[in-house]
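For reference, the chain that follows is the form predicted alone, supplied as structure tokens.
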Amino acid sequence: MIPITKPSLDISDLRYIKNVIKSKILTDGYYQKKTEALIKKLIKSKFVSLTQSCTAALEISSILINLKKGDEVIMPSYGFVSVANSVVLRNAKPVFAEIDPKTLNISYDDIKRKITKKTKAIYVIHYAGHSCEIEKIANLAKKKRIYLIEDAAHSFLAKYKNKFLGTIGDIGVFSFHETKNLVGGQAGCISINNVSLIERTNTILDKGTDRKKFLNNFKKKIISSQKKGFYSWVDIGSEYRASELTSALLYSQVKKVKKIQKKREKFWNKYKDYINKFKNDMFYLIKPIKNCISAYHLFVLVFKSLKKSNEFKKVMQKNGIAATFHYVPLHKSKMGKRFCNYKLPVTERIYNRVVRLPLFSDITDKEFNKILNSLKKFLIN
């Protein structure tokens, strides 16, 4: 089976992992700092810290903005569960919004409709590596004095106009999970763009302690006897930081990001050009909006009928090609129903007609031609 995605790993990635093992420094080390500095420079962020996962970064974001019982947080129902969990864990209420059928990103118009006096934040997802209407949403959030958090799990190095996604809102989060363009295992990253939140971030990342003020040299794991005082518990937090092994793998990946992204873009455009050759009215392609530079994370089709969508998945999988659905709307889930008793007609109408096709940088020509030939047979039958 040709999978939906596969990490781009080779022998070069071992070099940095071997360095970590040789150093015997497995936490808060050289590669953690080196990778954070590299990403910060790449995306032009005010602050970057590696986390164990994007889920961890989302949880940090909800602590940073002081979510509490009675607060409402607007988010797309069509998205991954970690966004909702990060809000519910703080006893706040998720308010699920519609998506734009052309992009599967959160609907700006529905955000406007759902803002109330209780709205504390808006969480957006940049689906498939393409920007949502981030400029309009950011302006609205600023006007209403609402926090804006960007879930850019799909969108590392994607841009809207001249700004990197994840650096436009107050906070941005990224994923380097095994399924993403760049991988660190189950790694993530948080970008703080609101300077007033930076100091507290370091405390939350470090189990709620002020240890960083005392231990800021990764080679020195002991507090100097000349320093006054000791680090202690000053806030809530957890063990959110990425390990040194994870950081080393991610460092290797970021060093070759241009090569990885160029290949993904090439295959994404090949798919698009091939589909455009056919006069097809069975489905449409999810594409970047104007002024967006995509991260080309997913290749997504939306079928016009559920029957055709199911037929297509069945045919492709029979031919050894992983063609599959994506998210089940959060508001329709067992947990989601605890917070939502309203319908989202657009989301409900579309989600089960979404089909993803394999997209990863190391697809071989043989594999890609097999996918295109199977696609052609389906389209002309």
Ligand SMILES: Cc1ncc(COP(=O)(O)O)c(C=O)c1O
Contents of the next structure:
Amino acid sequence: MIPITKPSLDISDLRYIKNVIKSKILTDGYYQKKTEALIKKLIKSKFVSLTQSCTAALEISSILINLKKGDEVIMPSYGFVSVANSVVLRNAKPVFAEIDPKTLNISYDDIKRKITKKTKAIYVIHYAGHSCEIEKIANLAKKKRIYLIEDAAHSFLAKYKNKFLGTIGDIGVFSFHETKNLVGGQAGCISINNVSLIERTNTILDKGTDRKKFLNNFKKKIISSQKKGFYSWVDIGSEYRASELTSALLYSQVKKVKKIQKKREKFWNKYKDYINKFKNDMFYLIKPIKNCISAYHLFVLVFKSLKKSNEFKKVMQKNGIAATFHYVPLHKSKMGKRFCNYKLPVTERIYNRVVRLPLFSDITDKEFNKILNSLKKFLIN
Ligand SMILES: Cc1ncc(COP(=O)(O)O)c(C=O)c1O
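The form predicted alone done, now the form predicted in complex with this ligand:
After this comes the whole thing, all chains and molecules, with the earlier chain placed first.
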């Protein structure tokens, strides 16, 4: 079976991992700092910290903005469960918004409709590697004095009007999970744009302690540090930082990012050009909006009929090609229903007609041609 995704790993990734093993430093080490600095520079961020996952980074974000009982947080229902969990874990209420059917990104108009006096934050997701209407949403959030958090799990190095996604709102989060464009094993990253939040981030990342001040750089210096003889519990937090092995793998991946991204873009465009050769009224393609440079994370089709989408998935899978659905709307889930008794007609109509096709940088020509041939057969039948 040709999978939906496969990490872009090779023997060159071993070099940095070996260095970690040799150093015997597995936390707070050289690669954690080096990778953070590299990403900070690449995305032009004010602050970057590696985390164990994007889920961890989302949890940090909801602590940072002091979410509490009575607060409302707007987010897309067509999205990832970790966004909702980060809000619910702080006893705040998720308010689920609609998507724009053309992009499957959160609907600006629905955000506007759902803002109340209780709205404390908006969480957007830049779905499939493409930007949501971030400029309009950022202006709205600013005007209403609401925090804006960008979930850029799919969108590392994607841009909107020359700004990197994840660096436009107050906070941005990224995923380097096995399924993402770059992998660190299970890994993530938080980028802070609102400078008033930076100092506390380190505390939350360090289990709620002021350890960062004490641990003035790398681990070896603890022993010789004369500045402060102890660190202690000053806030809430958890063990959110990425390990050295994870950081080293991610370092290797970030070094190769241009090559990886180029290949993804090439396959994405090949798919698009191929599909455009056919007269097709069965489905449409999810594309980047104007002024967006995509991270080309997913290749997504939206079928006009549920029957056709199921037929398509079946045929592709029979041919050994993973063609799969994506998110089940959060507001329709067992947990989501606790917070939501309203309908989201666009999301409900679309979610089960979404089909993703394989997209990864190491897809072979043979595999790609097999997918295109299966697509063609379906389109001309
Ligand atoms: C939009 C979105 N946000 C967050 C996450 C969570 O990422 P992680 O697995 O790194 O915690 C995912 C995972 O796929 C995702 O799709």
